[in-house]
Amino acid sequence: MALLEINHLQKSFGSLNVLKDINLQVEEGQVIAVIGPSGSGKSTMLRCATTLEQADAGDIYYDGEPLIHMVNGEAVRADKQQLKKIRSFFGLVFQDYNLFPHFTVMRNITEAPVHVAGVSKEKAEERALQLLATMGLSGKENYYPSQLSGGQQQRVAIARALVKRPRILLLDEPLSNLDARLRLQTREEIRRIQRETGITTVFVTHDQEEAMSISDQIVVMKSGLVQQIGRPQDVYDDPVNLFVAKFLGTPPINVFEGRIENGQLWIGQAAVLPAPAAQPQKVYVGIRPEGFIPDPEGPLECRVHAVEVMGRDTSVVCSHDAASAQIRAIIDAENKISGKTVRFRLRPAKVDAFHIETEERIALS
């Protein structure tokens, strides 16, 4: 049984259909990152799962306990006793921390256990000190939030969520208010804390690099629908559609207009790869930046605009008539690029074809 199970979840705000049909299972011990552009429904899904918003339809279960489930087409919701039990399953951390500025770190962490859950002050403070040590914040228990950095405040917010010993930790854009350096440091801290505590974690973010670095699985959302779920590298290597391919990757995937003809994948007048399994048709061709190999005999010829040496790698900025935007190829720095054009052969594993209308991926071989 999944620790958190969401089936056919729907949510609208007036005429705006935010969640259309969300399905997700989170197993105990997993770290799941939910990613997608703004407006895709990520935070609304999390808010429905934490009772902050009321879902219109669908099923949400925590370890078999129903928060909402459908019976004969009607939504049946948890009663007060069930809600109390379900809320004990999860701890929630927001992007803006929500720390009480006039409380010390210790009181921020222990206020709810002592005054809501009825835990003794001594026991709550004992747990808080253990968590502060795990968070790397020993000695900060008598500080006020204004005396801490943004990353430290975020870790206090996580400690506050963990002090009640939830089964699952839910993080809603927890790093979006931090600068780039602090984001990197704090996400490493979150991953370390998860490994040490073993707590199941669902992490909502719009940052695909953040998601891929911290999670066991990623859930890619768009317009209220889940597009793909899988291990980060698997989703990167085998996107189900062009949206997923374009959303993941830095630099982003390069997209060309192409065609499949005579068992070959064509870009312009160049047959770039065999495509024995695909029917003749027009397609979009996605090539990851690392999918280009400089080769004087290579089939794909591009116009060179800039060569940027980045230490170990070189970025070749170029163009092709079949591409609507500039192409960026990442190659080994040992390759010397000179002249106005460059020819490439392609790594088959880094090339995907997509249906011109549905934008779904097409198997080439």
Given for the second form:
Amino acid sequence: MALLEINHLQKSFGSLNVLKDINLQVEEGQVIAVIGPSGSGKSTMLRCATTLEQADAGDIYYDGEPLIHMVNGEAVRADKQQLKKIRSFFGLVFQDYNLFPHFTVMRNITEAPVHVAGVSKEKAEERALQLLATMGLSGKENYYPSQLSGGQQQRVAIARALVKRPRILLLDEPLSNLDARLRLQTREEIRRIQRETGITTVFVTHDQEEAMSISDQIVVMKSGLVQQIGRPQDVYDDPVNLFVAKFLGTPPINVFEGRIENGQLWIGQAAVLPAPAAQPQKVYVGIRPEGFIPDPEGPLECRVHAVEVMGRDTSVVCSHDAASAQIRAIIDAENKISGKTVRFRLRPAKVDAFHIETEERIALS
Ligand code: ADP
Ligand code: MG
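Now the other one: the form predicted together with adenosine-5'-diphosphate, given that the block above is the form predicted on its own.
Everything in the complex follows now, all chains and molecules, and the chain you saw is the first one.
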């Protein structure tokens, strides 16, 4: 049984259909990143799962305990007793920390366990000190939030979420209020804390790099629907549609107009890859920056605009009439690009074709 299971979750605000049909299973010990553009419903999903918002329909189970579930088409909701139990399952961390400014670090962490959950002050403080050590914040227990950096405050918020020993930690964009340096540092801290505690974690972010670096599984959302769930590398290499392909990767995937004809994938007059499994049709061709290999005999010729040497790799900025935007190819620095044009052959694993209307991926071979 999954630790958290969400089936066909729906939520509207008035006529705004924010969650259309969300399905998600979180297994014990996993780190799951939920990503998607702003407004895609990530926070609403988390808020529904943590009783801050009431879902309209669907099932939410914590280890089999229903927060909401459908019986003969009617939503049955948890009663007071069940709610109490469900709330003990999760710890929640927000983007803006929500620490009490006039409480010390220690009191911020122990307030809820002592005054809500009835844990003894002694026990709560003992746990808090342990957590602060895990967070790298030993000795800060009598500080006030304003005396800490943003990254430290966020770690206090995580300690506060963990002090009640939840089975699942839910974080809504916990790094977005931090500057770039602290963000990276705190991201690594969160990953370390997760490894040390082994706690099941659901992490919401709009930053795909953050998601790829921290998670076992990523869930890509768009307009209230889950587009794809999978291991970061699998979703990156085998996106189900053009949206997912474009959402993942820096620099982003390069998109060309192309077609399938005579069992080949064409861009303009160039047959770039065999495509024996695909029907003749117009397609979008997505090529990852690392999918280009310079080759004087290669089929795809591009105009070179700039060559940026970045140590081990070289980034070639170029253009092609079939691509509406500039193309960025990342190639091995050993390749010297000098002329006005460059020819490439392509790595098949880094190339995907997409249906011109549905934008769904088309298998080439
Ligand atoms: P995300 O976290 O992915 O950015 P949200 O879940 O916050 O997205 O919001 C999804 C959509 O729901 C947005 O269009 C937002 O304006 C709307 N929304 C969120 N909360 C409310 C609310 N309480 N009342 C009305 N609309 C809301
Ligand atoms: Mg949000």
